[in-house]
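Next up: just one chain, as structure tokens, the form predicted on its own.
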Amino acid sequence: MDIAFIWATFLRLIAALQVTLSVWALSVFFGAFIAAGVTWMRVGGIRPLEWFARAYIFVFRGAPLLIQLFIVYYGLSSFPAVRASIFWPFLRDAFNCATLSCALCTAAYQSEIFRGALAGVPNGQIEAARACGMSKSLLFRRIIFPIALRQALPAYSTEVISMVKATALVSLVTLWDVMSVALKIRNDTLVTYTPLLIAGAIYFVVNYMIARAFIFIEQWLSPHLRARSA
């Protein structure tokens, strides 16, 4: 076992972790905003917007993320109108395309998580709040949102963790993330397993920390869970 090689590989992969985490964080952040809008379209009661939201979710959940990534990065650049538009300075950058693709994809999954959480709020609590004279904004802020948030956390944490693993695909659009650097080390040194095992360990640690953070948030929002764990 070559300790020096393992250590050097680890340092190179840790240096590339910044790109992986940047794509992940931005895609989850902007995806949440897109998902909030799509969820509002689904439950808002406006039929054309509901149809658009359904189509959006069907397309982005049905097509593999890799195909979406290739379409945004390689496909859009093949159109002269896109290259001549004001969006080209943004779309010609691989980091921006990767973030946009991941954000659009995770937004479809997040919107379904949000919609399911909203649908799971007990009608009895909503009716009780209305009987107390709560306005719609106060009802959403005091009753619907806190309950839906607690219900959405388990599924939402799974989607967030899945996006960490999905960022490995951005290595195919010239981004030097953890996976891309691991593959380059493997090809340059012909050491097949060590770079991939170290990369897998890094992904595992990152996902473990995210999972623990969500467990802490879930227990903080649910006092009965704190009492049970105590």
Contents of the next structure:
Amino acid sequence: MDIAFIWATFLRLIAALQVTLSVWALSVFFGAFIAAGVTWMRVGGIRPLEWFARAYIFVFRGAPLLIQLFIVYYGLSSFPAVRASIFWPFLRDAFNCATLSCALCTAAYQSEIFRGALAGVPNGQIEAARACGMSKSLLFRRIIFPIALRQALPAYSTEVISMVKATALVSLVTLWDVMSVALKIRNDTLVTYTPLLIAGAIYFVVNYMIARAFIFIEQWLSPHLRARSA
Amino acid sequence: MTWTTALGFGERGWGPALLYGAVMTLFVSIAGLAIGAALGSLVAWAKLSGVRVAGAIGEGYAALFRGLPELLVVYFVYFGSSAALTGLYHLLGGEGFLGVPGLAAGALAVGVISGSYQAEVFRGAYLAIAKGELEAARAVGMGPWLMFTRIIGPQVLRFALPGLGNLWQVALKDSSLISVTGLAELMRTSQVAAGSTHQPFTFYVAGGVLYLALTSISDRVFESAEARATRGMRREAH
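Just the form predicted on its own so far, so send over the form predicted in complex with the partner chain.
Once more the chain from above appears, this time first in line as the rest of the complex follows.
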């Protein structure tokens, strides 16, 4: 076990971090938009849309991400109709399939977080805003959204970090992320643990940095709580 | 072969294999949750004990396994447990390679992940016990063991149930990652069936539906267990 090997492995894994972080960032970003839509359907009060949202959350939270990923990547491409359709240029690429599956899955979890945060906005605040004569959109922008955002943050950071971990699954659909490069180095060099240990350290540090960033954002967004303790 | 024959229980149908896979998934998840409960309560106890070193070790384990990808943990446990067992075997004078059965390695992997989360569930549940109850138990002269079996244990279980229910769902889904070790659980069986019939969509959807059945049925079980465990408690006035 020499330093040169460790360093070379580290450099190759850091290079692969780009794929891991791309899948992560894109799926969290698009997942948030899907989640916003699903949450709107879920609490909007229109029955058929509410059922659809419930079904969406049930399916994407109830089944493992791995099987969702395989349905999209291996399942859809087995239909000649899909291969002939306009979606094929998008779906033929493993990166797109992986990002799509991750986004659809995290949207279901994020949507539940959003719903909980909305439910946690105190009624008195909404009543007071209405009493002042705020319009619906102003009420959402000034009162509901800021309060809900703060309340959602802790659970949201957990979900975002669990998505970093979930992206390791894309190694099973031919993508060269940190996980699959670590396994490749392991297979090529027959060094059993070092590549996996270095990969683990990289994931751990990334997750730690994201967790710190969220703690920072939380403090930044709650100056009223900080002032009291200072 | 139509998809009904492929999924059926006939001679060329994969129905029995998929059901067997589902049972295997259930089995690995239950074993994983149990290992996790043992590890989790140990860590919770270490953190509550006030012994600095024990608490730090417990916290270190929990933080580590919550920060690593589940798939990486599965690989690591799978490769590592066989190496550890072979090493132990050599120490005892044996020769050659000893592999840990996929089922045991899989349950262990799901268990160490689940345990890192269960630690917080158990710690929170212990802290939720009303202090007066513990004082009352001491006042009537209960020893530590009797206090644990009559006062602490039952209440910790009751307060921990909702959290354990969530972690059970997580364990069930995490168990799908064990498919990479070749254990014929539900995910792996769906993969094999998809490959040999060239009908990936049918079998991955079928596998997904079986997972949904497992998660939703067990959700009901946990709901009724919660209702039963809290039947003696006062409801908050609404």
